[in-house]
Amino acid sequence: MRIKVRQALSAEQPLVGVTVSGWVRTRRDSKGFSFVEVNDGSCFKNLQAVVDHALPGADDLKDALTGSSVSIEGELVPSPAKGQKWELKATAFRLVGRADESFPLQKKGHTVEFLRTIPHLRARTNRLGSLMRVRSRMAMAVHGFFQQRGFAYVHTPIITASDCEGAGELFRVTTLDPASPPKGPDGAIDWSADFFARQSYLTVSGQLEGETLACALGDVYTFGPTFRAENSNTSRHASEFWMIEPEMAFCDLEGDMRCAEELVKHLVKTALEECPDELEFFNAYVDKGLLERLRFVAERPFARVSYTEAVEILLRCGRTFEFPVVWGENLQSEHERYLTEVHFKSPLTVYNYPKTAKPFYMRQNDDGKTVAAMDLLVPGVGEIVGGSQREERLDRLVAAMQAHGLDLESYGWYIDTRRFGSVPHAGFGLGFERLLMFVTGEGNIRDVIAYPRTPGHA
């Protein structure tokens, strides 16, 4: 019977007739037998197998170098070695796939820059292997959070004809020949000849479609890939990333902020409870203050402050920032980190942003200057959640769309939700990779996704 390393290490009693399969991390040879450390990706720790040189298949031990795959039959017995409860006393050894001396992940330290050059192999390291297990648990925790609260999981389109954010940073989807696209009498490209008979793009957000579904199902969420053709070579931006986007009918800004804060707390608590070995590793080797910060977030209430109050705090702090603090402009990462790490020393929700800095769909406040928007900021990363109460009033929405230069006919389907039984509703987007950066202490988004897509790299 094959068992995973995780099962072996958590066993409550000895086991006989078991098989463990995985990849060799190290092998130490002694007179008459070898110690083989095996990891199968199921957990952070390795299982030590003791292989007698007289066993069937033991002649292949000399080729079982680091990175080789093996399958070892035997008995799980108490280990006399310090620091491990069990070891596998082998009864048969099989070399499944040999890795020679050129295997690039030998037992030594590797920089993250080097590991990014071998994305197809780096999941075998403690660092990315731990990250991927945390990522898996966080994804399941997202679904658990919303399912427990009665949300419907919906799938919004990956290919779309609308730009939710209005920033124009979209990847075009087309079947036209780029060398000789069809053109109209005016010399412009004839998009009616394209596959979808119009210009189409990879989605930047499932929000607009999510709103239409919330106006039928009540509370919904989508969790999938989104794309931005933004030429930003920073540690926080990727061209392909995953977004968690709930939309809630009959909900205002207060309910929106509460849901976002509860979700972040739930995810942090899940990581602490279900990924202790992985977080211990990140705390020891990546970010030495990680566990203390995560426990602080899990136990303490979030701070809240209006955008105007946040600007006043930044202007009074006496610090010189690279980007000047100006009311009416979005806060920069350095401003967000000052607020969370220095001033409040906790996660922070900033609300009521200037309408000039936000998209068309956000509900206008009575002051005529701000909208019912919110961003949730965390120490070490900055913004990981952005959301708002959506503008449910037909006249206000149409006026905002016109002010942003949007084609009302193209968005007729969206406007219909305000024409037919409009309700107050709200939602937000949580960047999954930024959440993972916060939970693991990783400083670069390229290190929290297996195959990062960034400018110039696919």
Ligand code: 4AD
Second form
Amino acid sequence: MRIKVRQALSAEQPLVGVTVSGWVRTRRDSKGFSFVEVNDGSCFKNLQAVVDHALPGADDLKDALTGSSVSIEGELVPSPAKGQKWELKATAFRLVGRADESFPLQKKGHTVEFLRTIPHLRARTNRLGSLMRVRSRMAMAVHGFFQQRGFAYVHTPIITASDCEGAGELFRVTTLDPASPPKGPDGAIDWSADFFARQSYLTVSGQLEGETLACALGDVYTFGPTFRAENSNTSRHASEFWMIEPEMAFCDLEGDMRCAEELVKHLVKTALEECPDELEFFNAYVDKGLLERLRFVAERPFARVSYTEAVEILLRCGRTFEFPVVWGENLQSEHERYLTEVHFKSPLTVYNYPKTAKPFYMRQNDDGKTVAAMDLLVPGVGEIVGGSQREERLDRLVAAMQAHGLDLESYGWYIDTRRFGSVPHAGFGLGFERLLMFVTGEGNIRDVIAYPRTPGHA
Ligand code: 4AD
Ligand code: MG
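Pass me the form predicted in complex with the named molecule as well; I've looked at the form predicted alone already.
Shown next: the complete complex, the earlier chain at its head.
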């Protein structure tokens, strides 16, 4: 019977007749037998197998180099070696697939830069393997959080004709021949001849469709890929990333902020509980302060400050930033990190941003200058959540859309939610990769997703 290394290492008693299959991490030969460290990806640790050279298949041991795949049958017995409770005393050895000396992941340590050149192999390292397991657990914890609260998981379109964020960072989707697109009488490209009979794009956010579904189902969330043709080559931006977007009917900014803070706390707690070996590894090799920071975050309430107060803090702090602090403009990454890392030393929600810095759909506050927006900032990463209460008043929404130069006719479906039983509602987007950077201490978004897409790299 095949068992996973994870099951073997947590066994309560010795087992007979079990098979462990995986990839050789290292092999040490001694007189008459060899020690083979096998990792099958099911957990951080390897299982050591002791293979007698007289066993069936043992002739192939010499070819079982690092990276080779093997199936080893045997008995799970208490291990005399320190640091491991069990080892596999082999009764049969099978070399499944050879890997020769050219396998790039030999025992020595590798730089993350080198690992990025082999995305198809790097999940076999402790670092990326751990990341992928944490990523999987975190995805399920996202679903657990919302399902437990009665939210419906909805799927919003990936191909869309609208630009939710209005930032124009869209990837075009077309089947027209780039060399000779059909043209109208005025010489411009005739998009009505394109596949969807209009210009279409990969989505930057499922929010607008999510709002319409929240106005039917109450509380909904999406969890899917989003795309941004943002030409910013930073350690925090990817062109393709995953976003979690809850949308809640009968909810205001206060409820929105609370939900985001509870979600982030829940995810941090789950990681601490369910991925202890992986987090120990990241704490030891990637970010020495990780565990201390995560425990702090799991226990303490997050700080909150209005945008206006945040600007005052930044203006008073005596630092010179690369970008000047100006009321009315979005906070830059360096400002956000100063607030969360230096001033508050805690995750921080900033709310009530100037309306000039934000998209059309955010609810206007009575001061006439700000909107009911919020961003959640965390130490080491900066913004991980962006959200708002939505403008539910028809006249205000239409005025804001006109001010942003949107074509009202093509957003008629969105405006309908305000015409038929409009309700106060709110939501946010949590960047899944940013969350993973926070939970693992990884400093670059390229190392928290299996196949990163960034400008110039697909
Ligand atoms: O702040 P953003 O742009 O907000 C929205 O898209 C809203 N429509 C969400 C909503 O209210 N439903 O993006 C939300 C989050 C950011 O806080 C960040 O964590 C992540 O998405 N994000 C990115 N992550 C990686 N690479 C990028 N290029 C990202 N852009 C945004
Ligand atoms: Mg944002």
